[in-house]
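One chain comes next, on its own, written out as structure tokens in the form predicted on its own.
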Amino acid sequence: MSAEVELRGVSKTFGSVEALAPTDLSVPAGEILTVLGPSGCGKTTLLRLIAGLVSATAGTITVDGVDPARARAEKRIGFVPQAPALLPWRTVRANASLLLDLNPGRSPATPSHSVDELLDFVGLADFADARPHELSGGMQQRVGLVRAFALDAPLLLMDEPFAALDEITRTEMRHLLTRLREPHGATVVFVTHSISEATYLSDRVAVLSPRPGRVASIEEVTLGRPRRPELEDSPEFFEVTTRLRRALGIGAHAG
């Protein structure tokens, strides 16, 4: 189950600050689109507009033909923030099922996977009854991913969910995200400033210019699927990362 997203002439101004210049963008159903760009270029603003968390100053946004507020109300959108924001008094299982508990009438009648199955998939079955303070940062972010996937939303919006993690854990998490999403098939819009992350995850990458953000280029990532960790050591992977660096206007060997 997946959703398509359309933005037409969408811009956003906060007071006198133009955060996002008029932008057109299409995300076909089932695609993983990464939004890549420098800090302050409007990546998070763009994601929040699609989520219906803020209103556009101009232009239109639709998710499967309806406005984002309605799509969010109908639980067509799952949102994964930078921090997992787990409730400290709830167990791992209870945190993972939070969105289902809050919206029993809109929860999937026949979910793709149960919460316990998803916890087992991400290696947290033995921690289902633990509290968040007993988990590492990477483990907490895994709970956040399970919470999003348990809702079975056709559109997942992810705002730099791995940014606070160390590089090793961050790499493991993008591999895990790819495996989690394969059977689900959701459309994903993923915000990052990591070129390697964008390369590994994406079908396409929307490169944003410095503020006011605008789509400077759309880069195709033709690495095929399924993707496995060893892909990151391949010449094809290096070719895509080099192309993305150039699209961002930085040197081919920049970090």
Contents of the next structure:
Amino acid sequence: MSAEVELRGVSKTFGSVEALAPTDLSVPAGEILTVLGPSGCGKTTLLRLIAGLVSATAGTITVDGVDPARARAEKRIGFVPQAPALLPWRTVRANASLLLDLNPGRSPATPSHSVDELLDFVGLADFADARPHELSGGMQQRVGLVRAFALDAPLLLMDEPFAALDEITRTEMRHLLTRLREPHGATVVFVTHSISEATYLSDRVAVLSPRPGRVASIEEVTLGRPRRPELEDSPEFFEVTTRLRRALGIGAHAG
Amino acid sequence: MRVARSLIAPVTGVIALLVVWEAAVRIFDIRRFVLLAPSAIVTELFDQPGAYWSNTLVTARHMLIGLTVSLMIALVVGSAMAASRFVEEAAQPVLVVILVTPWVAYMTSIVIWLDFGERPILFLVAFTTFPVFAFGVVGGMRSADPAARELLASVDASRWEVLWRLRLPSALPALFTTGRFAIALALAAAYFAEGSALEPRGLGVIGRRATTDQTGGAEVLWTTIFCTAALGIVGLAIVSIGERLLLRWHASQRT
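Could the form predicted in complex with its partner chain be given as well, to go with the form predicted on its own?
Then the entire complex follows, led off by the chain already shown.
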């Protein structure tokens, strides 16, 4: 139920702009890795490369030993974009099952959780027949999460999914995501510019420095699991956020 | 209630126009060859309501079949244009030429080519209106949410799925907007083509014959114009109702 991701010497150049310098990175099965860095440091490019949405200028990427394009065709990637990208003409339930409805030959025969169960889990059971415009930003992004989890994909790729939300909702969302993933155990690559988000969610954090984007350091997050909201008030949590803040500072200095 | 309300406003507008028109003809004593009062048109209409009704139905049929064919062609052409910049740039000048070339210039050729009867009429209606729809299809399809496009790509949705699930629904609002222009254009084309194709029935041919009739010709001509306008109003009302029913999800329908 979880996939390995392997990047070897992967770089990406757009025209004459080097977005990502040659990068080696391996994400073991079942790990939550966040990619942390300031805006425009190539984190989204890195994620899009793993998703097979853009192709690398050099280097190789594999998802469970296969090319991202094939992993994509086999629906082994659950993608959560930055904007919720809900289709306004579909109900919440229909939006949540969108990825299952597409390319249906490759959908899981017996998903571990139905769309309705997942909607209930994220507190949207009463809104299943509503249209996206009737939902708040946080609720819309919860539909986005359900849509990705419904696929039962072994790899989840999340591109700053909570970046547009207010601080309070944003905190709730990372708590929800953690609980949503627990029974599932999928590998997650999560892009963010929020230090507390990276701390709460990850097993490891890849700190990126900008222009060209490169992995400045990899930080282990030595906090136990399961993680619960109280963790954010603990000294251990504070210790990790301090370390990440320093790593980001050092990264920017070196760049 | 909504449907009733969407009819009240246009009907009020038309009544206001008729009142001003009638008053102008009476106050300024305009000669009947220049402009006929609405009351004279109504008198003519009630003199032989059956004839005008059946010919209005014939013109409505020409408009409806022509527009349906036009929409089918536009969906194919527009989809191809939306899918490829090259096709779009190649097709654009052709569509513009079709839109700006006066019908009088080539109507005789169409009649010679397709023979007298309904076929040249349907051809002209479809031919002159499909560029309007095609531009709507292209613009509408291009407006599809880029984040949603990426999401569909993340599960390797086929071109057909992208078209059916995302691009076509995204194009609906633009299709309704361009549909209003297309209806007006289709009516004018049908009226003109009926007169040129020497079809025995249709408002256009009655109007054309009336222009050569010295006695009472003006009344007949203006009554066919009145019927054509009424047909247009009914057509636009149907588009409005369809828009309200099909685009409940769209921002334009939420006022």
